[in-house]
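A single chain, nothing else alongside it, follows as structure tokens in the form predicted on its own.
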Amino acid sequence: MAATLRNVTTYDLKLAAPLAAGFAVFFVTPLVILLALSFQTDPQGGHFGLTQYVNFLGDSFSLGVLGSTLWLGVKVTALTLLLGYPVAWLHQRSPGWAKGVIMLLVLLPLLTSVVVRTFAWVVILGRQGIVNASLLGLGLIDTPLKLLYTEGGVVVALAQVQMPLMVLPLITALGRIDPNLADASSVLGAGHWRTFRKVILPLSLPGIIAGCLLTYAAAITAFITQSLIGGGQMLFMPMYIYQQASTLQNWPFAAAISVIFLVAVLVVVSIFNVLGRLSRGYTNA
């Protein structure tokens, strides 16, 4: 009797049980606890309601912190895209050995702790750092510039820290573009800039969307870089949550802030996902 062949494309759902259990224990359960904590009206947990959410949404200072954090992510993402796209483009146009060098330079920051990289930027942007020393040596400035503990410094540091998250998706997207398309565009009389604007850029939109999504989500939640480079003169949502939870011991309000921040990030991620689907439809058209 011939043995019955098993369909290798189907699997027993029991195989996913350990993964589902781990997901429930380490993600769903803490999220449910956080959500329940956010409905407590006081730190003692005697009553439940929407008091914490009303306090946040009715406070102009809290809304300003949320807005400045989301806007920070926009600026970091824009700068990272502006600097990362040429790197990805250069990677695709380089010979084999140069591609390896560029990829090593892109991946090298990921092998270093974010704390170490952030402290390096503290040294670079300090009053006696490399930037001010170079400008003073060239005679371009008379006194050191205030680069540390400024929003510009935070944006630059975050852009460098999150650069691999932008460059890697761009390299993947550009690598999928048929090089014959650019040659065909040139044969038809289009210049380099027109070829880039009409052919390369639209076809690389999936990589741009993916890179922007990763960079934005990482930038607005980068507690260490925001705290060390921004100092105490700027307040963003991660530090705001930390202050409410650890310093003021107001855990219900900190939980409510976390939930609101999570919802805001999910809204932005959803927008990026919609743009990603539209870009894939555009490139497949």
The other form holds:
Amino acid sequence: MAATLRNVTTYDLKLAAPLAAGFAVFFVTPLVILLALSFQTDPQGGHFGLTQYVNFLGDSFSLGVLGSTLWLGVKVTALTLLLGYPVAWLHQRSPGWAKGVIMLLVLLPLLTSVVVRTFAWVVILGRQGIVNASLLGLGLIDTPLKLLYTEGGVVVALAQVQMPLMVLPLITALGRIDPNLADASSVLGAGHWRTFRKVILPLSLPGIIAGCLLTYAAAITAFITQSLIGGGQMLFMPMYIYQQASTLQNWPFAAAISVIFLVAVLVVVSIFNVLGRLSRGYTNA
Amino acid sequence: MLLTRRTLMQTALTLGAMHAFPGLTWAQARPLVFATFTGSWEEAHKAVLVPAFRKATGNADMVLDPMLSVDQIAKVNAAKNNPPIDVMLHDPGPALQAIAQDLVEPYPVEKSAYYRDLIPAAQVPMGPAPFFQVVGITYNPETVKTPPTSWADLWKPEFKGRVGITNLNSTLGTGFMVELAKMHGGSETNIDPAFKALEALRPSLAAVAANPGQLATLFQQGQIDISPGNFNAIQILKARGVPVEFVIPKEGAIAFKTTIHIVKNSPNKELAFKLIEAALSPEVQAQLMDEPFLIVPTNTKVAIKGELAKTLAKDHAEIAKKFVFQDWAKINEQRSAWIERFNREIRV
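Target state, the form predicted together with the partner chain; input state, the form predicted on its own:
What follows is the whole complex; the chain from before opens it.
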């Protein structure tokens, strides 16, 4: 029987072959080359060893750059979640036409280039930008505030630029929650806040975790926004790698920094994954 | 032959593959690839150099591939035996790196019609300089009433919070540091005074730009009012109506010779040579000197005129007097250490 009846739940693995080949050639191979490069002891090539890693890990400045980059991601993700959740919530609670409008507003930024969105922030945060101009006009400040080229500026701009990555998974997660659950909760005597805390929030956890993961990864690797809003005196990992690889042509060190950055990001991602698995257990319980 | 769907598909796929992988079609050599700089240089080369080259070679096939010097080096380095670029354009720092890494051919000086007419500083056997970049003080004439006259003016208290500089990733930023060192008794080998001076400048800094292009936009947005700046970068802003002026400080303008090189193992050496010859020719250089390009010529047969004569120098003798050329071989030796130090010390 088994030989004649095709099992519809198993698929031919060969279908994945083109993608696998593509991955092998364009992703795995460069990664292996990068790894090999990072073990070269000097830019001219030749010897292999752990010099580059020792240089990075033994240097408080380099570790500081790594730390501030990872911390930047945390701040951006937190802000995006804080601002994105209400938007997703609103989308969930709106009538059909308003849902369309909100979705359009969320997706619209994705249709413009990151460079354009970032430049908009340069204009907004500048000395004569919208923020400073209004504050000056209202008489709240006498001299323009320094908003551009500050970490706060970078966080705000990154949060806006990466917002769709947070809102979309949240909308999906909230959309999956049966509206009757909220009604049931209030019938049973729970207030809005309690319903949200005990029912909606736990059920939307998978969306929160997916959104945080995407935003975090995008925020810490956002070369353009980091360098345009942060300026030349704020150093994060992407710029550090660029500086070593391009300006200084020190490929082995750049490769080592990249590998360390990659590992650090993978660690953060696996923490998110563990949280995701825990949350799934929580929501199913 | 019948035109079936299958034969049509085959033809289309073959043509597509030939297009995607030009190496497959070895009967046809690839066009000459000239890696120019982005922005105003690309525009200038597209408008003047490319037509001159086409005329000189009977419409030979060529493409412009604009990118930064360091990216050109990376690209050629990645495929030394079959380089994707035939002609490279370099600032002094990257030029020395390219030569040291054995990526460029010596220029066939004896074959050249124009090499000997270049000013001495532009006669580089590994790749002559078709133009200079000139760095002086740029400022906003609407907010800076008395035009600055010296680099020291950047430290004036009235410019507090209004000064812009770039970090050392750029030639501009590094060159400015060396000039700072020289002003305070240092040199290409002694950069300490520059870092000390920069420390004193810190309260005045409105921005440390990540690259010279960003510096230009900062003027546009009124974020900064005074900065070291590239003469040509200012011209684009001026043309757009941004209030910005350029002066040569009394210490002299920092000049970077921009050299042009034939890439080693290029399959188009002959065409590459012809392109460079066109770039060195008095006709092309005279045209590039005019508005809106205002590029400083290096060929002594070109008489300096117009806006250049007014703002920069009236002839090549004055150029030699007013322009400061720095020793990039010495700078390169320590540049990574400086960048590292800048990373550490100039943080906010």
